[in-house]
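Read the single chain below, which is given as structure tokens and is the form predicted on its own.
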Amino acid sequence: MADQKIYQASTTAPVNIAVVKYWGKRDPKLNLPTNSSISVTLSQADLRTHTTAACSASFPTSDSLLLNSSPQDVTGARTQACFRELRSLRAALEASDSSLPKLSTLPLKIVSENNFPTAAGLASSAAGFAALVRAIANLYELTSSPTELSRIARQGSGSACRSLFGGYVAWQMGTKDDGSDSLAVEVAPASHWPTMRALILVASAKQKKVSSTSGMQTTVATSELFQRRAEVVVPKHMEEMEKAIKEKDFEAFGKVTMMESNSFHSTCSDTFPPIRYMNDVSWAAVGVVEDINRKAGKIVAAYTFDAGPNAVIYYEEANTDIVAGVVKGALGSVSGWESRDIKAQASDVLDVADVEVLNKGITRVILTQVGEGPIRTEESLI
């Protein structure tokens, strides 16, 4: 009789938020970048997915995928490939030890779930495609490293390759067409720099009208400055990122970050037609920021927004009450400051119209830090 034992593993993976941005692909089906990017990992206490990755010859024969209980498509080219590369190396692993039972005949079963509005603009496909390749990984006893690992899920989600470090990442573009250079790689642990704070403004749980994916192919095709950015900009600013997170170097780094944002969202009002992810509220948001900095005289917070409206605000553990406890006392009445010990601060030098946009669009705040990569758990989801 055929084994019906069930073979499981169980992983918890971080959500990253670029602060030199990734958008635009060299080559759609591999997800392979026109420019490299670097982000902070966030803490997993705060936004993370857990996922459980499982096999046994009791499942149905097709493989499956439950996230936030809900069935997803795994024919997808980009899940297919994931799941395809890493059988192909445990049935390495098998091959060479005739020992092992030969999981990788058998059907998946992996269960997910967020503990964050999935598609609202809070890289929920980095942490997932980074979870659900971390779990196999597990569950077939790999030995690759996280950098190997990263080439694999880079095909699922771009970003999830960042994902599979904490700290502060970079993703190297790469330059070979089968893309196995386009790697993540840590620029530094989160160890390193341990008092970076990100202040997150959730604008809408929406889900949005143009969809990454399609952003960037119609960027790409239409933009001309998209081709500026991604030969003398973002070089430019990697360079001067990875110094900044060397250094420690919170002004270097918050300026570096917010021009970032600003030339990728150009690149979208240049695309045509015009692509905005940014609405009034993060303009609001941005005004914001601006007030904070030129009330402390130096640059003490960065705004930074993806593929959507949400703002997400990076400043250092020291200025939490010039950045955290001046936002909270602008927006004490949304729901997530309950989450840390913060105190709000009376402001005299915030825009009144941008606070009265941020209070009636914000729907919530996550306070949160930088954090640790994919954690291995006992929880079972299945």
Second form
Protein chains: 2
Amino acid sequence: MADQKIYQASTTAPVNIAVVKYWGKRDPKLNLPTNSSISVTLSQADLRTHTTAACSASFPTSDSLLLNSSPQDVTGARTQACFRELRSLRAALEASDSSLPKLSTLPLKIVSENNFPTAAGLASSAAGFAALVRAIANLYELTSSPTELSRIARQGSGSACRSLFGGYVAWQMGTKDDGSDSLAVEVAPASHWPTMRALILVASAKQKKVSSTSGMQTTVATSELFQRRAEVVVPKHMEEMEKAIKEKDFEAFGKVTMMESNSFHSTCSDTFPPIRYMNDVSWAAVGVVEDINRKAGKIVAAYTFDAGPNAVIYYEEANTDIVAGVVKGALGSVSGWESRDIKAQASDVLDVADVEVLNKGITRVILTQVGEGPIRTEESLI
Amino acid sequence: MADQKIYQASTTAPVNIAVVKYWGKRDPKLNLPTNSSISVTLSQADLRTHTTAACSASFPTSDSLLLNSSPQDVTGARTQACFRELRSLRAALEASDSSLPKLSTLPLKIVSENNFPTAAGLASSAAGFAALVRAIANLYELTSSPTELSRIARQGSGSACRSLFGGYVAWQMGTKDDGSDSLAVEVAPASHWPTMRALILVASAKQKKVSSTSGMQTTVATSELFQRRAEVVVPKHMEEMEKAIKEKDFEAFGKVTMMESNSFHSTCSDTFPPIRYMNDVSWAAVGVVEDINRKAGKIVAAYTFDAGPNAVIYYEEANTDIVAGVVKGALGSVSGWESRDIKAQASDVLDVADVEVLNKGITRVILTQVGEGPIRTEESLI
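May I ask for the structure of the form predicted together with another copy of the chain now, the form predicted on its own having been displayed?
Once more the chain from above appears, this time first in line as the rest of the complex follows.
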């Protein structure tokens, strides 16, 4: 009679917010990008996916995935690629040591929960696929490094590869057709520059949804400026950003972060038909950051926007008052401030029209900071 | 005793709306552009500047300019350049024919009136400088061709050089340092393709004003995508647009018009700090045009945006119902429709959210069409 035991392992994995943006695939099937990217991993105390991976002969024969209590389709090519690659690594272990249970042959049951709203446009697929890959790797007792696992997570969701590390993470685009050198590496651990803070302004407006996968494809096919970004602009930004992080130079970090976000959204609006993620609320957030920096006389805050209207504002802990404090002074009635002890400051430095737009368009703020990579946990969701 | 006679001449001049955009100066003093451009001249029945130029020994000794009854500063380098160049051409005539009165030595009095709100962001400086140059050229009885005068008008306001012609007009960027080959030429007269219509949606929102002169300078200095636009994208669009106009191919005309507008605004948002002219209202107009074209199964309407939130929508007369009629069906309560007999059509093809944004954000529409160049008039404003 077959072994009916339930094997399981759990992990949490973080969200990451890119400061050099991933946009454009050179191979859609393998999620190989047209350019390298860099992100900051955010603290799992504030934003994380918690995932338990289990396998057992007692399970129904098909693999399953439950996200926030809703069954998910696992037959898609991306999830299948992750399962297949991880099973293959487990099968190699089993082949080299016959005492190991044959987990690679058992159905998988994955249960996942986010501690933040999935639909808020907070890069949930990155945390989700990083947690899925890390949890199964734990279950299978794989000895693969985070960089080795990043090759697999990338096939689930491109930016997921960066969520396998904490701190400051680069996804090197690689050049090989099989994607074996398209991998995430650590630029610096969180401990190198632990004072990096992030204030996320979550926008209420529903944007017409353009999925990032189809959006990227259209940009690569139609934007007449995109090639310049991929070939010239991003390589320059990658170099500048790695240097800024290594030297903990916030002014350089902030300038590249803002120029990168602008460059990415510019190639979106240069797409035909144009793709637009930033709305009047997003641009009011840009205005607020510009006003804060003007008042400080230097770059102390840096905005960045992903494929949606939410603003992520990076700043250093020492400037909490003049960045988060000033924003709280203007947006104090919005929920989310209670998670940290931020003292509201006078916000008369901010443009009143921007503040009005933000008060109408922002539903909540999230206060967080640079954080660690996936963390193994004994807390099971099964 | 000096001749006390008042010499005068009057003209009207049109607005033009570019379909290949001018953005970026290679020489700010001479208004030499980084790329060529093409525009459609709009009918003076709807939008025009009316200007009378007069000179007399009886006038106060300094030149003067009255615009819509307000005295304007004429000491700026641009206005001075126009006065100087025109006087120099007149002086040459006087030198060759001693019977001519010495108008070049007399103070100028210019009186100008727009038949549309100056501040509505409707390229009033183009019509203004074209009218000023044309009126003085009439006063001085210069035999210079519109192309020759375009060299002078360009120094007043870059895009003014295109308002010296009717129909479809190219501004060839030229290569010479002295700007002598940076001139406007006719691509096709209005009579070649007289069915071109324009629906202008005038937006109420006050944008933070970034003057186009300083904006252009910042774009050239900081946008990492701009050079690609000037060197590669615009030359391609110029070729495609000239062909589309010559062949009266609206689908090609419309596609290049929209991609050009997007490309221009993308280099604005890629500027650091970013420049933004299109707001949520502008983007709702983009959505409406996309919906109209989707319904038609081809490009029958084309949006373009200048340095402000107003939308200009080009379409052909035969498609009045499915373009202007559908927009009227959604925006019928806005003023301006009374100037033409447009039948409101069902607008259920349009996104309801876009229609809501437009109804809140559009103050008036202007219905117009391709039109003639400057027209001499005996109607004096003095």
